[in-house]
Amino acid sequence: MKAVMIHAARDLRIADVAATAPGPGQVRVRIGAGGICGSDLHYYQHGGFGVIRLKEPMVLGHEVAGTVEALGEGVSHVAVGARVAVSPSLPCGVCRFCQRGLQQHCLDMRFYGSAMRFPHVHGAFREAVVCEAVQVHEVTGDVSLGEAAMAEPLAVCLHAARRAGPLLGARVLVTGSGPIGVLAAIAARRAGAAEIVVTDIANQPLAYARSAGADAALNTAAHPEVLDPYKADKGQFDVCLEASGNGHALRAALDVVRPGGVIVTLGLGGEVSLPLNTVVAKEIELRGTFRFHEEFGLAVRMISRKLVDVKPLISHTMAVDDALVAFELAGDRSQAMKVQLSF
């Protein structure tokens, strides 16, 4: 069957893989979609990101929905025929942080589509997986399989607005436009969250923030100044979410997150300096987030059940066989925002 399978930086080809059939506890998924992540960007773009780089060829792709096809022994929570979204994510269980509850920081991970361990672990952007039951989340409803594949990034969001505490009625800042940053402006809404604030660097990922029901959506780079209001007494937003990696955006954050706030930080980028006089005198929490564990299933069931809409940030959708095309059009932000393979 056809994979997507990345050799290289820059060297993307569809592959030949073997088809397998389930054992007992897995299912077989037809996938029917699934969507271009960041990381699966920066290993087309880059080799891998940070100190992680490829050391073999590898399967891309973890944010993925399609149809049950063929069941193992002992399966009987799903049905062939079932649409289902399928969790990238394959904790061991048994490590002490799947035991204390933190599945996202299992000692023994199997994520789709990494190459933080060798041999690397394939990814989902094949015609068909074979996963463990316990993977597969049941659609329902009348939601596309292209909506039903954004729930893995939300889930990323959920998790993120989790890990930022309480946000009934709070004042939230989000900065980065991109899809976790629009699925986190969406997700805190969800949460109760009263004013939003979107910022970015360029208009049209921005047009996104605002079809998503941005309060405001601000163009740091054409208006420097344009934060400055949110100064005032000591700063103005509860909660920054931060979802650009971008180190200018974090220390932006700093000076308009009011004393007591938190900032959680989604984005990846690079090593970046951190003014802590500033952060020690306001008493800033500053929080990491990583990954999902129960948030995907809960995205799911958003999804299914409308209460969220990540239809409108679905841009391009594009066959399997153009995947070389899709993944540049992924990279250029002035014309995509979410770019998935249909398979």
Second form
4 protein chains.
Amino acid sequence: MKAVMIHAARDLRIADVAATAPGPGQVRVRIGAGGICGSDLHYYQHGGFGVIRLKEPMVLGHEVAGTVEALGEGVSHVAVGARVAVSPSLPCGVCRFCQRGLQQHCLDMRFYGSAMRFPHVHGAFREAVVCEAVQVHEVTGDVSLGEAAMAEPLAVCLHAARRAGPLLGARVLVTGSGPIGVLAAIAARRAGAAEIVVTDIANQPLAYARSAGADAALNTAAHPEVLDPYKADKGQFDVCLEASGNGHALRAALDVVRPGGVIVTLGLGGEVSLPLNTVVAKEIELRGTFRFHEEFGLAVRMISRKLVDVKPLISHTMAVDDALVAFELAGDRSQAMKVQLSF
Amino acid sequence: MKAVMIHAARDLRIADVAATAPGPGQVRVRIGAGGICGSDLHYYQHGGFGVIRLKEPMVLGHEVAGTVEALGEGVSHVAVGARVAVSPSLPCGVCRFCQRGLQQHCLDMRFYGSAMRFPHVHGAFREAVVCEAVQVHEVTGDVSLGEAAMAEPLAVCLHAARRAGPLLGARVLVTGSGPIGVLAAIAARRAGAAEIVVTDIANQPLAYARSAGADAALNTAAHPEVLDPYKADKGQFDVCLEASGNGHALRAALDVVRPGGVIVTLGLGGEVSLPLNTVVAKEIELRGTFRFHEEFGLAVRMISRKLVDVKPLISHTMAVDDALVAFELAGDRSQAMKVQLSF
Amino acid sequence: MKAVMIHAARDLRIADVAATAPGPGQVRVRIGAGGICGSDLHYYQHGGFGVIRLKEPMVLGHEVAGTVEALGEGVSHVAVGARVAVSPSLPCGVCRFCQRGLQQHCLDMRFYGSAMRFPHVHGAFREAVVCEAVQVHEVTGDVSLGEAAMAEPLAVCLHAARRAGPLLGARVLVTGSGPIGVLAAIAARRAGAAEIVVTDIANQPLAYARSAGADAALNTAAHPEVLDPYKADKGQFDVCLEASGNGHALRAALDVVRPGGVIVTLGLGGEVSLPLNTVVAKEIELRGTFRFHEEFGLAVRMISRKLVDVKPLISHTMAVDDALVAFELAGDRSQAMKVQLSF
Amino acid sequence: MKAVMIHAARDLRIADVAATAPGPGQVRVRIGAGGICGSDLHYYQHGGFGVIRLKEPMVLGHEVAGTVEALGEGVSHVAVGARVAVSPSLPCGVCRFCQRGLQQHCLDMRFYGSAMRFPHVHGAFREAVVCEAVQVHEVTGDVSLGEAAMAEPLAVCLHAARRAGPLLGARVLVTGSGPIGVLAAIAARRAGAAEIVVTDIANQPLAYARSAGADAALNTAAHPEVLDPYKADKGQFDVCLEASGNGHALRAALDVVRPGGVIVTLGLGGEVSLPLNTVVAKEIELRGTFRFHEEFGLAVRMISRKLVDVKPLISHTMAVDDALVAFELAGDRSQAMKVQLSF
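For comparison with the form predicted alone, would you give the structure of this protein in the form predicted in complex with a further copy of the same chain?
In what comes next, the whole complex appears, and the chain from above leads the way.
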């Protein structure tokens, strides 16, 4: 069966991989839709990121949804034919972090389409995937598999919103208007943010932020002073969700977040230089956020019950055979928001 | 009456300033002891720090204790003759931060011996100071005025310990073993830390950390690998109290604090370059901490009731007439921990 | 001008009170709409509640909105003609609770239409009210004064939702489907609750809960076992918002809230007998919630920006001259949800 | 080998039970000391408590320490001969509570000397016990096995202190001066409480509270008004640790805890009638606390490192053959604080 496999930077191939039957406690899911994520793009464009490098060909993909095709022994929480989203994350359950409810920091994590371990853990851009029962979450209600495949990036953003602390009534700045930034804005609104301002350095992504309900979507490249009014009285935002991975955005946030405010960093930027005295004098809290755990199931429920609307973010859907074109498109912010493959 | 006045970098003089009577709601305190703080040293060595520069001569000093000499109309919570510590901090009480219990971020703060405002707010290194009644906290029990004058830096550290969240049972790293670092270790122990490791790049300060009860006091310059065992399993410390203001210390902390752990930065370092991806992937929380509010009264009570012992940190006490020598000494970490002036 | 004045239980009169001009820092507001609250009803039906009793005639009413009619000296944040909601709450700003951001516990609180102080603080069921500038919050957008007058009970519920802690993704039980219960459900949904179940002992109020978006609205009198499935595995709800003031509802909640879950009690019930061993063994947190402070302005913004929809709850609007009929109606749960007076 | 077995209320016998060898992953510990707990007493005096009743003879005891006698296959974290405290708690590790770090609410918990399950889980009042490796915590430093056996009730109180939230600088009331009350006071002091007041209705227990460092130890039976000064300004205590299980103590606490304060209930009292309106109007938080999880290891470390001193609480140590006398003594508050058996 077909799979989208990365061999090296710029060397993406449609491979033929063997189909397997689900073992006890497993489920085979026929994949319907799979979204291309920033980390997929990193493997495609650079062959990895930071110290994590491809050492062997790897199937990409970790934002997928499909239909249950076969059940292994002992699986009963879903039925054959059910529409499901598949979590790419499989923590060990027994390490000290798993036992503290911090499964995203599992010491023995398996995560789809990641070269952190060797052999690498293959991803889910393939016609069918066999996974553990706990990875499979049923999608209910009148939503498409494409929407269901948005559960993974939404889970990232729901987790980030939780990391921010209570948001009911908060004034929130989101820096970076890519898929994660806009989903973070959607999560913040769902969590009760009273005012949401999204920034980016390009206009096209900001249009998506506006359509997703941002109160303002501002181009900080075209209008460098556009955030100045928010500097008043030591800063006006209670929370910043930093989704650009860009050091300039983070620095700018320090000036407009109020004393005692929180900056949650979602972006895996590298070295960033910060004016630490501002962090100190304003008692700002800078909190990293990484992946998710129980938020995956929550994301599926929220999409299923239409408590959030992720559909407007799916800018393109392309057949798996056009994966190469799709990856190129996904890297072009002037055109694409979320590009999904259909299988 | 005598006062210790800074005119410019390296230009410290014993000045003669007028004595005044306390107005309504005020108290006149005859100063007995005053500790030289890092910011006093900054004015002496550099004429300010960052964008804050001396624009006129200013009396230094904000760590003081003394004896009540006279009461203005309407003051009754202390009596003439009472021994008191004087808080250097006078927030406005009405701005949006004061009304939220964040008085340390007051939009109209007056703080002793600070050039942030112009005219500058004079400090308390003088034979007597007239202050507002709320600044005056009675010292009880068998403690010296020198110990009482430690209330201010202790308050900074109690506030920092609170910023860290609950410490009962925590494994705590303190980076930087100056007066603030050692007081932070004392505060962390008082708050229930189960294990405290202090680091510095010099041996003399580390000896003070040991005498203050640190479980280990490690020289990271002499033994760069000394923290390596704490990197195991993604990091072993729950909390780091960063009191060195040094970027290297902060970077090192990122590797030994566990996922989900907290780094509280007390030091007013300037630009610091950080590997943001570590903050993200380990979901570390980096929290600034700034001054204190209600912790000043708490510090006085804790010193008075001997719930903490700050005496071992007072390395030198010198007469006010020797202020110049005292300031030079205070800047020499190979000799001095806390240098106090006596009046 | 006309005012709705309570003299004793069942003795409500339309009185003629003098109109006054706003002093410095004050605003005169022509009242447009005023909602009858449970405490208004208590004064009408019982002459007070608990130890709080009427000792002199008092104007009722604390859920009001209107139009700015005149400004006292120095007021500039609203203009004459602006549509505003008026907060009934005026904390002193200087007591130890006000200075900690706990203004709802002010030691010298003035609250409209409350007999807690003597002389009583008159309420705002009158043709015009002169209030302090800080009490006045401008209403923007296309909402009616009736909707704006819902800001006060909504503020109570936003505060209660905050007391519950983060609700993003929570399973929430609301016991009691009166105006406060339904507004609590609305606040919980706005704060991100994933599932909301509302209970009551009457069907009519439950219909309002359903129209406000509850996932289920259950009659526990008609079907005493209806909550049994939620007892599974020590309890299924993360949070209960108890808005009935009824001991039976609270006891029932203890069985369906999960270990470590939170019960926020909004209802001013009197003596309640609880199985304390359940609270202990399940480590349940029972949290009182009382009034609001900054949530009033937040409620006005949320209504103005249509982040919540309170309109369906306004079941009846009656002229002030029919106040007596309106009060009788407000006490009849089979007919009324929120009854408002128009002026 | 000898074991202390309860057959029914007032029917306690020294039984002879078989010794077994440790299996893989297990440890055999020769018991040295075992403390008699309130729940042991309940089984002895009443044959159970609440709905939990003895259905078969059961070995009592869950506060024990001893010496490692034999290791099963694969156990390496302790050596034969090591002195250890044994946790009575063995959560399943896989249920939804274990995976959230709430192991004390495990859906399949095994706890020593508890009749909650059937067959009952036998306790550790026996000459030797075979337990899982994770239950065994090494005791270091110069402390007795009697002190080490205090780890279990100390763990309960460390957990309770954590449930209270940060205690650094807090004013704390402890109601009930039995072993749990006094250990709660010790835990609160270790966590940074600035002032601790303990109450009881008998003088003898209060003497222990005083010796453990309480600032005041007050007899509320002899002097019913003794807490009145703490009612000032809506209440003076930030936190109450309720360790009496008595409804009167809890009611009294409501009047002296400040608005927004916390009452942690440790005592498994049954039905208690509360003035809910006080809970609401003062926004008090009533939090149950139950057992412990990671606090057991913490308790062992704190005792080992002498960060707490539990020795003064051990009022009597008696040979296992005198168990019956020891149980009678343990029930006599005029004589005993903690009674331990030696094996």
